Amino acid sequence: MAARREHFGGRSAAILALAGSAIGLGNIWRFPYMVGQTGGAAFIIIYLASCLLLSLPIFLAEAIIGHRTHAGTFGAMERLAPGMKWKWLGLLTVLSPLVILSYYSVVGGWSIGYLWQSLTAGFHLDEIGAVSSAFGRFVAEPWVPLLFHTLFLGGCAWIVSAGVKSGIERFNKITMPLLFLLIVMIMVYSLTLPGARAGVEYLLKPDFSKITPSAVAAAMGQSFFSLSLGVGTILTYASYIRRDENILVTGLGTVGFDLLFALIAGFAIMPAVFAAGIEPGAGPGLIFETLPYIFAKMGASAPWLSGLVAVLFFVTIVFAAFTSAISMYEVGVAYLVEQRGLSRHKATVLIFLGCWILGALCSLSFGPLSGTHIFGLTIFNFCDRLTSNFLMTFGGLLFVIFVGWKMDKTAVRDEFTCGGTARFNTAVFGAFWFLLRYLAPLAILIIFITNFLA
């Protein structure tokens, strides 16, 4: 079966696919508002350190499992630990990304909806409160968000059904360079706005008095969330990387792209937020509430330019959402194809139906089902809280324990060093092994406990 599996065309294709999995709404939506809420540049410093010292070793642990076995999450754990309960980790990391995909496609649908509005009517609201209420009305309306949710999830199904090379690889090769070009264009425009300098200073001048234990945990959690760790997407994509590929170089390339994009997104959004005189810690509504208001203010002096920037921004959001969503989709498809013997087409349809139903419930939780609660949370918020705060961190913890404490060290070293042929990898293996066995589990426990107490 492994011989018939598709592979990415080369290192650049693998890095673009893995970077596409990592670069998503977490970079454009979550990173800027968390920077705003937790101290600007001080948060960024901790975030950078967390990516290199925490998230990179976890990323490599997942990649080593996938690359070693050339199998999806469930099959990989069965091959490395046959007859043991570690296979349940494989099953957990099949279900987790599909739950995430279900509500993520709702947000992706909102992005398509706002792109459509920017292409047609534009944003013509005078007060920030009016923008917030417009967003509330949009998500509470049952049918239109469901339509966009269906379009987004259907787009993911279309890409994934084409296969690893013809679908996922080709899509990422086209969209990832375009994604960087679009976010750089938006950043350049944002930096030219009157009053943007205050936003730049906010991102560059650290206020170390803002570094609290909660801020440190938030930065570690964001680095974890941004790279889509703990849910099997990295493992699954790594299983499509050719045997002779250097895992460390691929990992560094992926983390580097993810960091670069997050920083550019910060410089694209925060200067515009300051230019509009809006509180930088605007929160999760930054994209769909605050930024449309900024576009509306721009439109007062240059309507055509405001409309163009709005279109470019929401095209960027949609592309970023797709690149991450298809990686989550592929985890479930790989499981059904490899373990259940389904064709890729049938597996894609089955995943679509399951995620569409749960996603529809999440979407309706803002409207007709708003009174339905699970542990005091709406269906959407429950799925988000369950996966982001618990399943991702729990899955990541199990991955590092498995690679650091269960797998044979010789096998891990063999994967990390390309069979001993990569001299640089061999020199840094000791540092990786220490971070993986000791620092990473401790840091994940801190994130887990912080999320539990939140």
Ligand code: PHE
Contents of the next structure:
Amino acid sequence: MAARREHFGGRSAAILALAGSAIGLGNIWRFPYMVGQTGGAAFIIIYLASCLLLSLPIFLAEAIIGHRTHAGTFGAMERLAPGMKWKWLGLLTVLSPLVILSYYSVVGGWSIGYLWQSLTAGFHLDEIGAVSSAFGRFVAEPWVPLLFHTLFLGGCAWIVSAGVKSGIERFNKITMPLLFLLIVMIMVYSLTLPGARAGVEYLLKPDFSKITPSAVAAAMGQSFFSLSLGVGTILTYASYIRRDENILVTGLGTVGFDLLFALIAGFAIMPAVFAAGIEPGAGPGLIFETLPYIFAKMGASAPWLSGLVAVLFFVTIVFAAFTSAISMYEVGVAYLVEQRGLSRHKATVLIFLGCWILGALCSLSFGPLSGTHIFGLTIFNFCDRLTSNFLMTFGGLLFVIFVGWKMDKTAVRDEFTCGGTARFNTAVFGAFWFLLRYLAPLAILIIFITNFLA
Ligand code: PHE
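Which structure goes with the form predicted in complex with the named molecule, now that we have seen the form predicted on its own?
To see the whole picture, the full complex is given below, headed by that same chain.
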């Protein structure tokens, strides 16, 4: 079985794939807003610290399991801890990314819809000078969002079914550099708008009084989501990294790219938001209401340029969402291929069907199913809350406990230090071990409790 497994071509391919998973909607619709709301540069410092001290060790814990076993989540657990107990973690981390994928695909579908609109009709202000009601109408109408959800998920299926190397690796290799190029272009444009300065100040002005315990928990939670932790995606991608590769370098590269992209996205979005004279917000509203409003407003004076920027922006969002979604998709496919003996093609189709149905329910929860509630939440919000607030943190906690307390320390050290050959890794192993065993579980518990109380 292991001999037939595919591998990423090399270090850059592995980092691009992992960065592709990490860089997604989380960087574009949540990070910039959180920075502005929670103390600007002060938040960035806290965020950086939580990336390095908390999320990187968790990332490495997942990567160590995948890299050690060269198996997907379930198989990895089976190999390292025979018996049923830990297999539940394997199973949980097969299911949770598929739940995320289902609603993520709905949002990915909206992005394709908005890309289509920016290519065709463009965005225009209505009689009351707003475009936001258009978003409400768009998502409530059952058929068109379903069509775009199908297109998005179908696109993912197409890439994933082509395989790890010719599908996932190739797609990320083309898309990731393009994403950086696009977001930098948008940033340059945005920074030259009159009134852009206020957006820069919003992001950079340090306000340490806003650094409360809940802001710290929010920073940790955001770095967790942004680095795709706790749901087996990092584990699965790491299982495709070659034996002799340095996991710490891969981890640092991924964290670095993810952070860089989030910051550039902030400087691409916030200056434009302030230049248009509106209040920034987070979530779907930022991308599908605020940005179209800005494009519509700019369109009045410079239609060509604003049309072009709108297209570039939605291309960026669609592709950022794709590279993340395929990483979730691959977790399920790896399970079905390795544990259930299905062909990659069949596995892809099966995941497509399952996620399409759940995604369709999420999509319809903005329209015909808006009255259906689970624990007081619509289906879409329930799936979102369940995964980002609970399943991700819970999975992360178990991974950390597994590597820090259950796995053989010699094996962990061996993985971390490339069999003792990497000198820097050997020097910092003690710090990693401490962060993994004590700080990470404690911090995840704090995030978990904060989410619970929220
Ligand atoms: N990290 C992705 C983002 O920022 C989301 C994601 C979560 C991807 C979990 C894979 C797994 O949008």
